[in-house]
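Have a look below at one chain only, the form predicted on its own, in structure tokens format.
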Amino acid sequence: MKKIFVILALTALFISTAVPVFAADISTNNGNAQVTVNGTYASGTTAAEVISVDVAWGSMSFTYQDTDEGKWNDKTHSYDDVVDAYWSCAADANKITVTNHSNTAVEATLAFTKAEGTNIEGSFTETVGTANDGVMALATAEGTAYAEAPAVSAYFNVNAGSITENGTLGTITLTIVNK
């Protein structure tokens, strides 16, 4: 008997505990059973632009040789192989080359300014466009390979000027902003 009574407590207690489930909004129409189907929509956010850039300097030495006044020429009373001075570098030495790994373009301006008591002039020229003003565009690195990132290189020229001794000609600033 007692196993009877626990039979239908347990019964009872299975019951009472049922679970109502709730079925969606369905309307039948001739056999047919259709629901609507509904979305919500979540805005997604924008990424923040990244200004990422590298830049490869060349040693940026330079060497100046002053003008070598020849051989006195005793027949003809003049110098023979005379060379005026000028400014030299090794290659690429003064090469400037900005890599722009940002998701926006950007543009790269070189200046120069001389050290304080010299005479030094100079100036770039890019590899790319026709201005030489010392200044570099370069389009955004999205949707491009790492190793093919946009790249622009421009060179520093000492135009005019002359030393006298081994020290600092100046300094180039490379400044980087947005577009």
Second form
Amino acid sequence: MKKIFVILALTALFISTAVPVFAADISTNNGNAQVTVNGTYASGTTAAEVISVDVAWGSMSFTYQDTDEGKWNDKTHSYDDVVDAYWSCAADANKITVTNHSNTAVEATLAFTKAEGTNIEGSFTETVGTANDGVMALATAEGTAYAEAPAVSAYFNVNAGSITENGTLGTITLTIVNK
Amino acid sequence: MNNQKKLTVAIVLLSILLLLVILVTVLALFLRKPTVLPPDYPPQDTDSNMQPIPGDSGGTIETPEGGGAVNITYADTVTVSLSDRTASLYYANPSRSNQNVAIAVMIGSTVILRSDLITPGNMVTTLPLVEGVEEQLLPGGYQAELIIYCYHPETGEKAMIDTRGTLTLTVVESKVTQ
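Having looked at the form predicted on its own, could you now put up the form predicted together with the partner chain?
Everything in the complex follows now, all chains and molecules, and the chain you saw is the first one.
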């Protein structure tokens, strides 16, 4: 009985001392022990693309100054101090700024649609690039500080058309596409 | 006499057929679903699915005088469950915005989803499908468009600027449980 117990105890001891051998391969080279270190790969997750852009705009309030015909000059048979009709707005009232906080580059495109029953025509002047086509390319915000996020501004200009009473001129649509 | 009987049977059958045709016509005219019309005015209520954005960091966006500013944050994928008639999405209006927003998701000219107002500091992750639209969708992928309308929080006046983004919309029969 004692013998059986001793055999079992020795077997258990042998097995337990053998366990660490599974962790690494040990070989000898000129008397030096070499241990192979193994690594196990666990796949990570890919961050989903999240679009995050700040859009800031001015009051978008425009004034149409109709033609001032001036005064009749009977000596020259013409009008003095004539002022042609024009559109105006306060400083930065027509400014649109897009700031990209996304983990992807985006393209922001501006387009103007006149209100029904008006003849207003508008265009955009961008602060970056010379195309002035309303297309603003913004790089990814990856690797930039929050305050240094890629930003582009554009100004909306009323180029043509007139109004005879106060009202809505139209709508600006900003289309964002991740690139 | 035999011919007379045949004629009577034919008349009865034709009468029944005529009644059936009239019944079907009446049902088609009076029991059809009404067409959903888009509202002309901004939504008045905050969206019932709206919830606070966890860890919203606050802050402000530099805004020209008299203007507005909004941060638009969204995931470009949406999943629609036909069995639940709901969509899983992510749209956030962080507290640094100074505008209320309402969003719509469209496939072509069909409105699939529409929210009520989402106030700054809040987000939506679920929206119900527009009534009846589930009958027009099949399981699979669609290219969709997200439209964001901004409204002044005090006057309710709609901003002159609308924003649009592209989405990939996936339709499934039932919600996938994890």
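We call the rigid core the largest set of C-alpha positions that still match within 1.5 Å between the two forms. Note that this is a predicted model, so its numbers are computed, not measured. Residue numbers count along the first chain shown, from 1.
After superposition on the rigid core, the Cα atom of Ala147 is displaced by less than 2 Å between these two forms.
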